[in-house]
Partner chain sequence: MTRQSAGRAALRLLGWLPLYALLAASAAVVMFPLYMTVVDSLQPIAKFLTFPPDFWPHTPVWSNYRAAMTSIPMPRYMANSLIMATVITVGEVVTAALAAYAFSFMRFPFRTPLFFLFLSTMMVPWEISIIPNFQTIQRLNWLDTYQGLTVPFLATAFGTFLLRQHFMSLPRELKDAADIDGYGDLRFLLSVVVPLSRAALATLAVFAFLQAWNQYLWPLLVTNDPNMRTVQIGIASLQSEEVQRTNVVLAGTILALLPMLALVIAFQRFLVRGLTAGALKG
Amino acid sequence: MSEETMAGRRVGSPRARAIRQTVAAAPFLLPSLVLFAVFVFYPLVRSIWLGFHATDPFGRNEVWVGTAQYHDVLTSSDFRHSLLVSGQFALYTVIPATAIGLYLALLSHRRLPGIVIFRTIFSSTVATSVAVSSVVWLLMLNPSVGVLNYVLGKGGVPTESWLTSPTWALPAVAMTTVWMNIGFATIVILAGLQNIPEELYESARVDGAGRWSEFLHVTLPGLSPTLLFVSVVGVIFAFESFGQIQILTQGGPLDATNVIVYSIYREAFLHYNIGLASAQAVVLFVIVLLLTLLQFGVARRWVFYQ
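Structure requested: the chain above on its own, in the form predicted on its own.
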């Protein structure tokens, strides 16, 4: 075999093609890599670094303390309380938002005149900012002039001070968050419904399946990857919630709504303990990562990829 032939084979080898493709893609990936490095990777590394250091209120004069602050976080009763509140908040928001989004997506998927208008209405909350949504619900939940208490009073149901009651404050904030997340869940699940082949429904009808059987044996299996995505993103959103907590309750009353992110905010910007707040942020990152891996692990039993 001649040297020219061998050189041609080396140039055309899979490894050589992969290298050429990587070099060609590098200029296009560079802007995204720079943004990720500046706004994701550097803050993450910096938070880990600060977690090993005690700092002054200005984040300077870093003193190495090792794993002491991480130990303080993991053994702190306040942190465990915030973790419990965050877990409850995730349960209150992820399951209802996914269920309501699924119902609205099923309604929107019907071929009816003017259905586009209803799709727009159902998904409109995705375009509303956290601040605007929180202020709207702050007025609706007002114990004196709020619409919710007015409707309950007309129906003979006892009213509540929703945002100042230790019992009802977290469900009230969760209700606000569910309303904000419905639009996202509806859009994503509707897109998943549109990707299910119509032939599957036709085959089910030929076999005599009714609407409920179609839903259980065609729609749900076809939507399983989409529902997994919505649930994973919903859990991440729940554990990262801050804006509605700050506007509606400020972590109260009696720390009833003091989720982990708000606890980090108070530790960093009210108590000026940057190192301990960074340690909490790193622990939160690990918790969310483990929860995500757990969801993917459990989902192997019921998620069906086409």
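Swap state to the form predicted in complex with the partner chain from the form predicted on its own:
Shown below: the chain alone.
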């Protein structure tokens, strides 16, 4: 006893402490963990599992079919087409939305009288849903009475029946999505701009930087994490897009707007081909994951965290 005290008694075993800490933290973490387990992790595993099983037209009687459905998905020209459409759609939406958001944020970043009004207008489209923006643009894109064709006609540009043209349907749907997303992009980029310390600008100014070199050497590097965030989220949003397709084009014309999620929806909930739809979803998940990792990988070269 005395020797133990001399050497310093070991207090409350690490095991007991770990248990006590876990018991204390559990009520804070369990609500989220349980929900994630049921609605995120289980579905992930379940989708992979479903991909290995075929069902009858009522979505019942799951039968193990091995990798057949994954094989079908990967070799199907329809799926590859959908993948291409989704990829194009991501390209058509992410780059313009980010660029416009950056432009609007830079424009309204300076503290000027009344600037809050402009910021509010620029971020207002964050309030719109896919349904709202689709209905709004359906009118604008109307080939005979729509404003877009009216304006183009005035400018001498040939008009189009946007949503029924295999060439123009996808860009047209993308345009509605860009408009819907610029509000979010502007808000996030405005926040990113405010995170850049004022001293960096001051020191650049003291060093004799002009507007342009200030933008290039202070704003852009300072904004790089934000731009990465906006583009990563934008790509994920793009691959998840569904409502605008369903309302505006139903995947047509000639599958020109048949993005993957729409194809999954049709397969699963119209044709009740749950297994095949799940296999598509799993493949899509892997692709989105790879794309995200790729974006982070590319970004590592030019994103600067303070």
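Numbering follows the first chain given and starts at 1. These figures come from a predicted structure and were not determined experimentally. Take the two forms, find the largest set of C-alpha atoms that superpose within 1.5 Å, and that set is the rigid core.
Asks: Verify the C-alpha shift of residue 290 between the two forms: is it 2 Å or more after superposing the core?
Replies: Residue 290 C-alpha, core-superposed: shift of less than 2 Å.
Asks: Can you read me the CA shift for residue 18 between the two forms, rigid core superposed, in Å?
Replies: After core superposition, the C-alpha of residue 18 moves 6.5 Å between the two forms.
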